[in-house]
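Just one chain follows, in the form predicted on its own, and it is written as structure tokens.
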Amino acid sequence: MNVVIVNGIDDISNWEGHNQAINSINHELNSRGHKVDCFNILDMNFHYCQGCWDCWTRTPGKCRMKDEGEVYLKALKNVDCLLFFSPVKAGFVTAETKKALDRFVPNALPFINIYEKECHHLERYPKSGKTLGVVLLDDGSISNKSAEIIYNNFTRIQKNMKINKSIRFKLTPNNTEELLNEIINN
């Protein structure tokens, strides 16, 4: 399985047990042979999405931002399941998830066709079985609303993106194995 984790972590002297976790899950994948691209958003060369549609009119698939965003670009090409850790910051996932998030339109075309009744970009790169999760991490301050609302957010993403599974997560240091689990049996 090829897998894909976003680290959205934007201070990680408030978040290293769970930054620990996280690297904890990549190892394990690993080491069970899966091929994981782990990308921390916060040391990569990573811009904010300009929203220039170059990547649908000019450079068809490429962003023009020349940075670290095209080594994620490729590798979410060939993803069965792509993950985003994010803690949560006023109500929402950091502006490191956010900025991974919104580079992901080189991925889609300019084209539109009906997709469960509603109107929907298509895949530059179909590819069936994918699954997309949101783990939030969790340090005891996340309200249910809070929750919700980015989990409802990340259901519109996932059917924009044609994909059918799904991992709603809230990670602490302590239950990164039925994080694991979960992974690998969705």
The other form holds:
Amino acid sequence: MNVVIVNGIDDISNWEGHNQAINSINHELNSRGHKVDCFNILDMNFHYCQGCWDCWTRTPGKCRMKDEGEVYLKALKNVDCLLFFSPVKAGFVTAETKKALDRFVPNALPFINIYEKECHHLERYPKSGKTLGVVLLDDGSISNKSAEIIYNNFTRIQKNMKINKSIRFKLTPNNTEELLNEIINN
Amino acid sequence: MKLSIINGSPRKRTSNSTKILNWIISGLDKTEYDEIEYIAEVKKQDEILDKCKKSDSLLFCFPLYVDSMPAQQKLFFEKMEKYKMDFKGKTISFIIHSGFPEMIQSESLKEYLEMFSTDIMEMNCLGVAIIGGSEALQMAPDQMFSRQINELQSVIRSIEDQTKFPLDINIKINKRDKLTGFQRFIFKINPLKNFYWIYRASKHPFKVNLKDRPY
Ligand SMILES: Cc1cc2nc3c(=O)[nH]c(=O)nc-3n(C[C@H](O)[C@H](O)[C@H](O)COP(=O)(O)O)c2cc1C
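Switching from the form predicted on its own: structure of the form predicted together with its partner chain?
Up next: the whole complex, starting with the chain shown before.
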């Protein structure tokens, strides 16, 4: 299976243990024969989406930004399991995580159809059986309400990306095995 | 009463958010406000934050980006959280808008914004107004939006009087939460629904295949 990990940590010094946990998940999946692409957004040359629509009407499928976003888009094309790992800041996933979510758009087509009775875009690279996961990095301070709002929001994103399977998880440095099982058995 | 007006669109000055904010500003009469601030100029965020700390009330307008706020807007919220004490008890209001026509697309973001302002910032949230189908602002003259502009008058009044937005404001602006079966049917068979994208692509001097798969 092709796994894409987006690591949305915006301040490594505060998330050392969790960062290691993400790395070990990457490692473990690799050693079990899965192909993993891991994107630590903070360390990458990765710009914010500018909303220019070049990716839909000028250079379809390609972002105007000449940065490492291109590698990310290529990885998304074949993904089976797309996982966003994020601390919770101001009650939501970090701006680093959101940056990667926004840069997903070139992989959608501008064309709209009705999906689950709502308007949604067609996919540029249709593929069935995909999973979208949001893994919150848990330091004991995530309020239930924030977690619920983020999970609900990812349910919306899932509809927009036309992905039907989901993973919702709170990761502490001690429960990586549990998450690994969820990823593999999903 | 001093109001800070913040445009969260990555398209900054040429955005639909700017159009909407100009409708609002043109109705402000007794409120004192500075010029619109564009936080997608990320380097300016700290400076803008300092100005906001000195205001009594904040008004944000930004588009729906992959089901929530644009990342640049989220970064600004993170900065606000660090200076919570400077904002506590002040009023805050939001106008959010989406490319898709239905208001249900924005409801998850609305829920977040209410939680952020009330539970996290301990501010007084006057309301979150949702406008559906905002990409059409690029294509059609303002007159096409006269109904929405008209309903936004009550948002302007709330900001001026520092009172809550009317509870039914979003139903009034958007008419309803979801498309009706009939609207979905019309939508499915409407040959013009993709016109805007095809038209934009045709503006380039080279041929563009909108369904291209470059990777
Ligand atoms: C990266 C990106 C993501 C978007 N995601 C959504 C979305 O999830 N739902 C939606 O209804 N519209 C979405 N839109 C459409 C915008 O909300 C719409 O074009 C809006 O009018 C832009 O406003 P602005 O000019 O003020 O930036 C998205 C646009 C962009 C560029």
